[in-house]
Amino acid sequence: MCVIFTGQHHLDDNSQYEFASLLGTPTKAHPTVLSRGADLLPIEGAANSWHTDVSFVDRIPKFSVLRSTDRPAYGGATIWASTVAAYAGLPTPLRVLADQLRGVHTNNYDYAEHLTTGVGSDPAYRAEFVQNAFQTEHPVVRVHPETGERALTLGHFVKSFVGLKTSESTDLLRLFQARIECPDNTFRWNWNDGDVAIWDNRSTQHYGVADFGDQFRRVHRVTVAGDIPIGIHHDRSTIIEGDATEYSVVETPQPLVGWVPASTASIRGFADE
């Protein structure tokens, strides 16, 4: 799920943080990158990579709140993909396979190499990004703690799948990511001044598109604490390396009473004036 609020010109960093606090307990800005602020992370450029925010820790934030502060004259859109829709659309053989897999996510892998625009291309930023190593083993299929929906937990923080060779992991990740990135599962937003986006990291991936040349693009992000993912076999995510207790508390989610999962297979975006 992704929700877009337009016309929020009155927001600044403090009020953005206060707004995010209404949705739960805010995390620190990032598990490793804190030189740019402890509570809110300014992001210059675009990640140019499909990912779920901070999935290399055991307590993946449930929500991200993103505010555009400086936008280029063209380009710089963000695309979201529904990992719930992607899972629902898998043919039975792939679904059975995904149900059995566990993936190792880390901050010191391919994602760091994809940070090639804006601040991400700064060697100092990369060094800070990987200064403390995190590795977490997540079930590839997690059960949403509130809706009960099943979603794929993947993206470019994935280093490998447990029990598989590197080449096999690479091929499988490419296969499942292609299903997630299918246009039928995606929602694209071209930013305007005053836009604020909120999305559920438990059921989405996103991609900041680096198609704006040498123009300046900056967004500010606040993340909200989430729970430890649980798979369909009641298997929880486990820590291999790193301690995220200073980054975030662990939320105890409450299932939605009377919730009936949507039958639609596509992500929806909402705008509010």
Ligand SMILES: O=C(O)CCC(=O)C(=O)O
Given for the second form:
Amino acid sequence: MCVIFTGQHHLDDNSQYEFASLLGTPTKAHPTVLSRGADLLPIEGAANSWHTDVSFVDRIPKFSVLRSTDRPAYGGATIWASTVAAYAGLPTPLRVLADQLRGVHTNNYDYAEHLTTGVGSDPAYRAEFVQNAFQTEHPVVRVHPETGERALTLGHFVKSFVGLKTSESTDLLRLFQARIECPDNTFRWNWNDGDVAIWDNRSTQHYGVADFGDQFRRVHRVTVAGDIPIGIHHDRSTIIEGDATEYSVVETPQPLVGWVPASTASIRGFADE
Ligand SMILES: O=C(O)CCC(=O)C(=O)O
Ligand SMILES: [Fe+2]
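Alternative state: the form predicted together with the ligand, after the form predicted on its own:
Expanding to the full complex; the earlier chain stays at the top.
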């Protein structure tokens, strides 16, 4: 779910971007936050809230490539959780429930509720983050376009589930997030200078640990274009609000050998219908 390259001291912003380009077509830095550069998104502090990057657009990036530029003397690890492992571990009643749900993801989520550094504590950053509204409905269980695995698509951008009351959505999100965030599904990396992390953003969530006091910490991120998610009932994500065409192309996935995404009866990943 996540690969770390150590010793990449030679990288700067340009070569990080070039490296990410080997994995596909980079997106713009962000759908709304472009004041810090068009290609890379610098994140100061830690994104200390569980999320999948940019899940509020229809074309969720497939990979994120993250480089530590300023590392605190202690703390500031990043944790990733496998949303495939979380789904696979669901008991049948919860799996059946997840299989039926669609979630509404938005960039105008409750920052104060989630983030205590960076985005959460900087009003100017937050204002830029929400300057254009995005809302997208995604199947809660998506079929990974390359492996056919099923993955939960949730995180802090989720505002509600289709057809449920706000209070019910809050409770259900908490329930599924607890399953995702369970340490059994996670991998934690303590950054060293020269480290670069790449993760599959279609099958993970992540969290930057804000345990470094008032030391300066900064990471630079490049995201790589992904496809539009498809659920286990062949249901695609749908846009409610916002146009992400300027942000990212839609990638055509390359299924791995042995995984056939065509509409045949024997499709792995899709529900029997
Ligand atoms: O602060 C961190 O370690 C995570 C940053 C983050 O969420 C991202 O780069 O997408
Ligand atoms: Fe992130």
